[in-house]
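Just one chain is shown here, as structure tokens, and it is the form predicted on its own.
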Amino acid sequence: MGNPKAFLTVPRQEAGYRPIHDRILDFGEVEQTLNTSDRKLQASRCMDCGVPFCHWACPLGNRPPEFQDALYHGRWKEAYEILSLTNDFPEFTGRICPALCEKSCVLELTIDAPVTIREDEAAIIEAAFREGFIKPREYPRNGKKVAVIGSGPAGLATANQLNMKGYEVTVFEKDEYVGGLLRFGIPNFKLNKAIIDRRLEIMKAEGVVFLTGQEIDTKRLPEGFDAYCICTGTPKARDLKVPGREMNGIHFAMEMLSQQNRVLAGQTFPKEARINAKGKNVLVIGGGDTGSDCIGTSIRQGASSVTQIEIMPKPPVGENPATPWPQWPLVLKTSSSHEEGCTRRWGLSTLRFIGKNGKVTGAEVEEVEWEPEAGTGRPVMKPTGRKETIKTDMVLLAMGFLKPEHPSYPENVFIAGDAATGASLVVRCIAAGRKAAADIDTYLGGKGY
């Protein structure tokens, strides 16, 4: 490293969030951006650990050390070819990855101020498309065919390995446009869509080919491929099967975020089918990060007030002992959205949904505690018997999705991403996706890795 001290001298410095009186007016992207120097300054941090335990967090596996050192010394395109190495789309990850990789560096536990990982990402891809060090590649063809379905960040990882490797590569899209959730599941106000597009046309000037409106039953795949990939992800989401469910006024979250972002795409709805917050009272059931995206749209749609409850209790504030470092932390996490304005509740178990003449107007919940079971120690929900009725024009249920069921496939047939596990972060998709091709280059003959 360059300088093996900065730490000692250089505080971590974030790019932090717009104005919240600025950033709620509209669907731009919330988080901002250092200059150059600052940049390169917060990459000098960067220990060069000899155990790096940050490439051990990244399910991609990426080399901060690497990369961070290459930005410190202002070698950019080094930078962006070491990052790309590992990750396929790190204009993705660099804006909405929890960051695991910062959570386990050694300043995180010596300091609690790690090296800014996930910023220095972004800055070096940013750079990497401002700069023209990306541009689409010819690869030599192998003559073979495979069928990715599902464009969310698990397909797009798939066909782009596989592309590379010299495969003819189609995608097959159920929805209007290409992306799966990184299109119609996550905010603008997180990742503008004109990033989706700008890697999109990479791709498709790299050969690969995006069908979009097909609904594809994986039990009848379409003919003429030697090899295919399921990455449908998890469209089912958990529903709340409680009295009253039925009323007009209660939707899943990700019936509001995706009308939303088509909206911002330029289409339109009846008024009937608008899902909008605005003048209401708005209730999110769900603590994760679905349930923080709904809370910033609803902000921005111009609800009255915007409550978000948790079945389970509060988590530790700053640490916690059962989850210690370097392991992920379970503890309080405050979004953007959480800051600009919202309700936060823990431990309640919502009873039944009370209406007038069809529509929503309050939720009946209930005070849980969480004990240990004996034996085993896991925890077990006990109802307390303190009831309220929280008052609410809007329900939004964002309380994860139901992991997909599959059929017997063919050796053929490959699962990834979250088709596979379950719903989890776009990172580990792409990891997922990135798998895939590999096990799917090896079954037809390639070299895998």
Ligand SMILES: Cc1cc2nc3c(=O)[nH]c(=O)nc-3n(C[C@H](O)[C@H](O)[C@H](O)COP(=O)(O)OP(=O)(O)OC[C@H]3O[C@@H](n4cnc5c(N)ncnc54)[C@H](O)[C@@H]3O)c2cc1C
Given for the second form:
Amino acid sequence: MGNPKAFLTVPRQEAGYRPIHDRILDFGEVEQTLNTSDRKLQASRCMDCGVPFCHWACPLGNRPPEFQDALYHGRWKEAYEILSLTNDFPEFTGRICPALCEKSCVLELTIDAPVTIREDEAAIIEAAFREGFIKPREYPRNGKKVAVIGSGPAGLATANQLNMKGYEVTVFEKDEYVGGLLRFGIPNFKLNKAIIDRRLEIMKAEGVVFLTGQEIDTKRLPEGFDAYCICTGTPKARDLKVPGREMNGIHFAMEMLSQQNRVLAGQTFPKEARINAKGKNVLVIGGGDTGSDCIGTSIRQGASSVTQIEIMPKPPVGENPATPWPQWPLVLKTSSSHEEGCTRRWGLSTLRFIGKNGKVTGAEVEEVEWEPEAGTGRPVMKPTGRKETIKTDMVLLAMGFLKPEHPSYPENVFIAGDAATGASLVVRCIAAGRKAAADIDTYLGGKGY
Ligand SMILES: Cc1cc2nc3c(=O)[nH]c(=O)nc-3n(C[C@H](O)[C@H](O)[C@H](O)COP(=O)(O)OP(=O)(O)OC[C@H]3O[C@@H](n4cnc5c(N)ncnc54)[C@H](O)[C@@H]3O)c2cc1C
Ligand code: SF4
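Please move on to the form predicted together with the named molecule, as the form predicted on its own is already shown.
Up next: the whole complex, starting with the chain shown before.
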């Protein structure tokens, strides 16, 4: 612990986002960075708690007290080495993790101002790339081969860990680029795709083979491998099966988000296939993170207005007694995209879409209330009869993803990430990939962790 009084004297300082009027004009990352001395000051706020709840909350078991102490003292290489022991890709989590660690930080409980762990992590990994601490390494080969199916964070972490253990790893990816939802789901304004490419260059130089444009039938896995890891994510979005769903102008969120990321990667689409919010009144159905990404994307495309509706009630603001510290608080979240301008409404169920000449012009919605079910306490939806029509030219369905079902596989086939758990978080998928790699290693006669 560098400065035992810093948490009393140094206020939490976030780098913050670029100004709204500037950032909505492009798809560049919205988050800024602090200068080195302010960053070190932020790291100095860590109290090196006897029981570090930040560590407890991190699915990867990251060690914030140790890496923040090294950062505070300017020992960047050491900070990087501590961080990379538990996290294969801090450059992803440092940008887009909701930072479960920070909500569990003891300074969140005591003064409502946790240590800026996520930003500190991002600063360490960026310094590591900048200073050349991260160079491709050679690992002795053990003569065994593993196939990883899917190249999202779970597949990448599995591949990275197995490669380091000496396996020959081939990653099969159905898309034209590697990265899964990092590449095609998460917008560039949250994660610049050059950040993925930079890591892929290292992994390729270290021996991982990536085969893109290869959709694998998971019932007939490619031959010649000692083990397999299925990391195919949650490809099926939840649909809204109401009258009018078939009309033009209604899209799954991922159709729009992935197309926008492809356009930013230089691909072109015929005008009739382009999903563009320019000049449109956009209605986003679904109040979660995917919905939020649709808002930011619509705003950058030039939407006239954006409305986001959610069927569940508005979450409590600030604190929720149902999820006390150190749990992740289920409270109202306002993302950078929400700040950029949208109307948010809760407790609205969509009854049908209305349209003209096959094109959507509105959505009929009904206010709903939620009451706890007698006995179980589970919330049950009660329609109120209060209906209205929201005018819209473009609807984006962001209501989550279906948990995939898998056939029963032979014992040398493992499953990791969203494919195993249903939709989750990048940090959980990296952790799952690391765990799968350890399990595969144990199965193939290695020592696991
Ligand atoms: C819009 C959006 C925004 C998000 N934002 C965040 C965020 O800010 N922070 C966060 O922590 N999480 C976020 N998430 C969640 C996070 O992206 C996912 O939890 C994570 O990417 C899942 O990783 P995965 O490796 O399991 O699967 P995926 O990332 O879904 O990757 C699966 C890969 O498998 C490939 N594949 C599928 N089937 C086959 C096949 N048969 N053969 C070959 N390849 C196949 C797919 O093409 C894909 O590349 C977001 C999700 C979405 C949709
Ligand atoms: S809980 Fe917060 S203050 Fe305590 S060790 Fe972790 S980051 Fe530091």
